[in-house]
Amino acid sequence: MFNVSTQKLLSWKKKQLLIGGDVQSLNFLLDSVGGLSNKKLNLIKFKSEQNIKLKVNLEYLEILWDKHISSSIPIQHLCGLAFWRDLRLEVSNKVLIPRPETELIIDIALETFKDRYERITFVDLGTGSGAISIALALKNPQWFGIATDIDKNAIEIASRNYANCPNNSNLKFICGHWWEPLKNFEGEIDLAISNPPYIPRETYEKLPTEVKKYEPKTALLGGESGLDHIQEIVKKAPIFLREKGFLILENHFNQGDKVKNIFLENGFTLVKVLQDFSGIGRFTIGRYK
């Protein structure tokens, strides 16, 4: 551990922000690498005489911050982790950094099955870091989950993330393209959930450098219209879902009506487009018959 005076730390923090970047990212660095939580960071402002203990020295933190500013490398990649809901997840440039706006998809799933007490079989298609599948599995130990991803590296990262969780016995990871690895579960899935690539090509080309250069293209680009993967998932869903099974997808901010129609065209009922915390139609949910 490294002892740093409160005054020195606050001066150092001010200096880094003058170089560039935002305070949330710098706080994330101090928390994830330095071991200084946001709660403690807020408290030291009122205890100026206190010495602070850090896991690493300020020089090392400054090196990471300089890389973040100069190269636009996401701070999560430099730290090797991301916080999502109550999870601490390993991430790299092999998986999409889980976004806060996606967190609501867990609440939608829980609300949909709040009155179901029997064992539920769910799948997370394109699991990436494992955020969605792990959150559901830990919240519902009686559920059984299968998470798929076409990228072997993503499956390895998601598996490690789950292995670091307590009571990890109700979720398995399989490498493969969308529904392909689930042929033994045809007609047995109660809930399918996915945050697929849905960004249209024109929009993808205009993404910020830190996203376009460092996050996997396969996790972002959804074809010319952004709907290629969504159409494939919805079209094949009836093969795998039980009767009255649910499908929940995240979609782009302006795709809600189009995705709703895709659901309806493939035999789904009770189709709804649900808003995120910003009032954007971010999620589409439907029941198969």
Second form
Amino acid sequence: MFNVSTQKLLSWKKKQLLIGGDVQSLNFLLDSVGGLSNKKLNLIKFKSEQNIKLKVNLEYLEILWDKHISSSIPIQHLCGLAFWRDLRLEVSNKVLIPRPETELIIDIALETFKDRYERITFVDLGTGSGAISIALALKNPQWFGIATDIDKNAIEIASRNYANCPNNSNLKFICGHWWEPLKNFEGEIDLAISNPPYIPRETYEKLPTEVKKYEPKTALLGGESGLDHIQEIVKKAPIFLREKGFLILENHFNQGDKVKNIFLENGFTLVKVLQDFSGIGRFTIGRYK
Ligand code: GLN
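Starting from the form predicted alone, produce the coordinates for the form predicted together with glutamine (GLN).
In what comes next, the whole complex appears, and the chain from above leads the way.
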């Protein structure tokens, strides 16, 4: 442990932010590598404690911060992890860094199945770091889940993330393209959920370096219109969903109405576009008949 005076830490923070970056990322670094939680960091301002304990020294943290600023490497990659809902997940450039706006998809799924007490079978298509499937599996130990991803590196990361959780026995990971690994589950899925790549090509080209250079293109780009993968997932969903099974997808900020139509064209009923915390129609949900 390294002892640092409160005053030294606060002036160090100020100095780092003058170099660049935002305070959330710096706090993330202090938490994930320095071992100083945001809660403790906030308390420092009110308490007159003289010394703070850090897992590493400030010089080491500064090297990471410099790298983040000079090369635009996401801070989560430098720290090797991301926080999402109540999960602490390993991430790398092989998986999308789970976004805060996606967190709500879990609440939508839980709300949809709140009155069903039997064991349901759910799938998470394109699981990446495993965030969605792991959150669902841990919240519902009686559910059975399968998470797929086309990239075997992602499957390895997601499996490790799940293995690090307690009571991890109700979720399996399979490598493959969307529904393809689920051939043995035709007509048996109660809930399918996905945050597929949905960024239109033109928008993708203009994304910040931090995203374009370091996050997997396959997890972001949804073809010319952004809707290629959403189309494919919705079209094949009727083969795999049970009668009255649900599909929940995340989409780009302006795709809600289009995705709703794709659901309707493929036989879904009760189709709704739901908003994220910023009031953006971010999720589309529908029941297969
Ligand atoms: N929400 C992500 C972003 O804006 C995109 C994720 C996705 O394509 N599924 O970077």
